[in-house]
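This document opens with one chain alone, in structure tokens, the form predicted on its own.
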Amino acid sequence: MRRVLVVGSGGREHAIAWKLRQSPRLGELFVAPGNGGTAAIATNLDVKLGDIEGMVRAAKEHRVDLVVVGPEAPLAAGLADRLEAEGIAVFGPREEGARIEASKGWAKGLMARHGIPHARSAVFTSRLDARDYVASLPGVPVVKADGLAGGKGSFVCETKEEALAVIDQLMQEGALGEAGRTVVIEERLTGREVSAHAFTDGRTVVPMPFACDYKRALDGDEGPNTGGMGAYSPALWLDEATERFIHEQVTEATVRALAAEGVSYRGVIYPGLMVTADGPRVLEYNCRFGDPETQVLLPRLKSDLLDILWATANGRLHEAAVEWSTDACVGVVMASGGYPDEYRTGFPIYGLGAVEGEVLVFHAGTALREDGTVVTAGGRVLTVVALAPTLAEARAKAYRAVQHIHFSRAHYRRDIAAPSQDAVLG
């Protein structure tokens, strides 16, 4: 029986804990810091996400066999390195591997060196040089913060003036702190976005089903970027040839590129791509499970997640069985009103026990009061997830469940996985 610690506090971590709980080989399960949902299926530990040494101490004190790191920031800060130094198995790359997400500029260089198809771009540490570059371009680019920005560091601009203003906000005004002091100026591609997750131990690469998420806050893909307002899987609009190209020429090629440069990588590799008229192009990489993609991927996993994570962490992924359901899955994020800008928390959540038995509700920004009341405690509060034989059935089931859940100023998109929105930005 293995003792497992999941690091994180969002819907992704609740989904991981939920799936791990199904393993007959699971002993005690801990989540740090966790949320109101994980408290019902695991032991939450009061350790802040940024406290790397605190996480290591918690893993040692609770005699943890495997640590599963959900968010990117602890990986970029070297949590996996510290755990491995203590002899604790960890699912998630070391700091050198996490650079693939922590520095978009470094990732662009990796792709260029190894011929991985990607959006053309340039990296700048000088604000004036960045402005001059934008002025010289024939079209309007995308401006991205080089570092970690919680999914909110990409700016799809409509005019050059807007792009220049974003550069000033990031590089001069410090809108995203150090993450935006270096910027990536990228060509704006058109097409459909898709998330391509895979398990890898640095040698074996096992793809997961494709998923699509919705980053904008409002229906019709309007409003500001968020951490993600919903997702669905599979991406039925992808043909087999394109899927095979992404697996071979992007995901597997990336793992080979990392190995060729001496980077040991164990965990999830997740390129986000735009499928253009000229083929798939990588927009950026993630070094961990996506959120909310995890919430619609893991319900489709028929195999034992603990076995897969343990094999990956120990360099034996080739020994693991990985089988997926053919069912479709749709997840709708319920957020606090005002998110991703200013919002209030502390509102009781009603109706969690009224959803259909086959519907899953993964908690993110929730907390459990002493009297047992679940209250809002963040921007993205819940992901309501349904599995069904078709995408349309899963969508209908998820939205029926959403109608039963209430909290003050709740906000959610009403077009997740809608037929007219199946090409929405991922």
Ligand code: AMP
Given for the second form:
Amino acid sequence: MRRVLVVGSGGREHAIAWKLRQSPRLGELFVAPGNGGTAAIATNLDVKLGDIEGMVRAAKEHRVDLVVVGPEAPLAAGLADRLEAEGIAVFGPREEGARIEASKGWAKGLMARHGIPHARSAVFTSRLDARDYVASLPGVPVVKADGLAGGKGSFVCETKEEALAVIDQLMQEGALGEAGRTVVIEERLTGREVSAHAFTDGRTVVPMPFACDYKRALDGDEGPNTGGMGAYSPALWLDEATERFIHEQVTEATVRALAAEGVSYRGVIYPGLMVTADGPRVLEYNCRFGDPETQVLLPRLKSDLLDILWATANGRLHEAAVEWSTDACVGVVMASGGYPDEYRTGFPIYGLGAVEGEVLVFHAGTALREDGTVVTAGGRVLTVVALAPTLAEARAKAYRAVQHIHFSRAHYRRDIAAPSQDAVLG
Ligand code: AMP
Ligand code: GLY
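To complete the pair, please output the form predicted in complex with this ligand; the form predicted on its own was given just before.
Once more the chain from above appears, this time first in line as the rest of the complex follows.
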């Protein structure tokens, strides 16, 4: 029986904990810091996400066999390195592997050195050089902070003036701190975005199904970027040849590139791609599961997640069985009104018990009060997830469940997995 600690507090971590619970080999399950949903299926540990030594202490104190790291920040801060040094197995790359997400410039270099298709870009540490470069371009580029910015580091600008202003904000005014002192200036691509997750132990690569997320706050992809307002899987609009191309020329090529450069890597590799008229291009890499993609991927996993994560962490992924359901899955995020800007919390959530079977509610910004009431405690509050034979049925089921859940000022998008003019979702 394995004792497992999941690090994080979002919908992604609730989904991971929920799936791990199904394993007959799971002993005790801890989540740090967790949320109101994980409290019901695991023991939440009161350790701050940024407290690397606190996490290591908690893992040792609770005699944890495996740590599964949800978010990127602790990985980039070396949590995996510290745990391995203590002899604890960890699912998630070491600091050097997490650079693939933590430094967009480094990731671009890796792709360039190994012929992995990506959006053309240049990296700048000098503000004036960055401004000159933008002025010299024929079109308006995307400006990105090099470092981690919690999903807020990419600026898709409409005019050159806007792009120049972003450069000044990042490089002169330090709007994102150190993360933005180096910028990546990238050609703007058009197409559809897809998330390509895979498990890897640095040698074996096992792709997960494709998923798509919705980053903008409002229907029709309007409004500001958020941590993600919904997701669906599979991506039936992708043809088989493109899927194979992504698996071989992007995901597997990336793992081979990391190995060739001597970077050990165990965990999830997740390139975010734009599928353009000229083929797929990597926009960015993530070194962990996506949120909210995980909430629509793990319900489709038929195999034992603990076995897969344990095998990956121990460099034996080739031994793991990884099977997926053909069912479709749709997840709708219910957020606090105002998110991603200012919002209020502390509102009771009603109707959580009223959702029909086969609908899953993964918590993110929730807290469990002593009297048993679940209240809102963050921007993204819940992901309501439904599984069904088709995307249309899954979508209808997820939205029916959303109608039963109420809290003050709830906001959600109405168009998650909705068929759009330019694409057949299936
Ligand atoms: P990222 O932080 O790199 O994932 O970017 C956040 C979002 O900005 C992406 O999901 C895209 O919608 C958009 N984006 C990023 N890079 C580009 C690009 N080169 N061209 C067009 N849109 C982009
Ligand atoms: N869903 C986007 C991300 O997890 O980065």
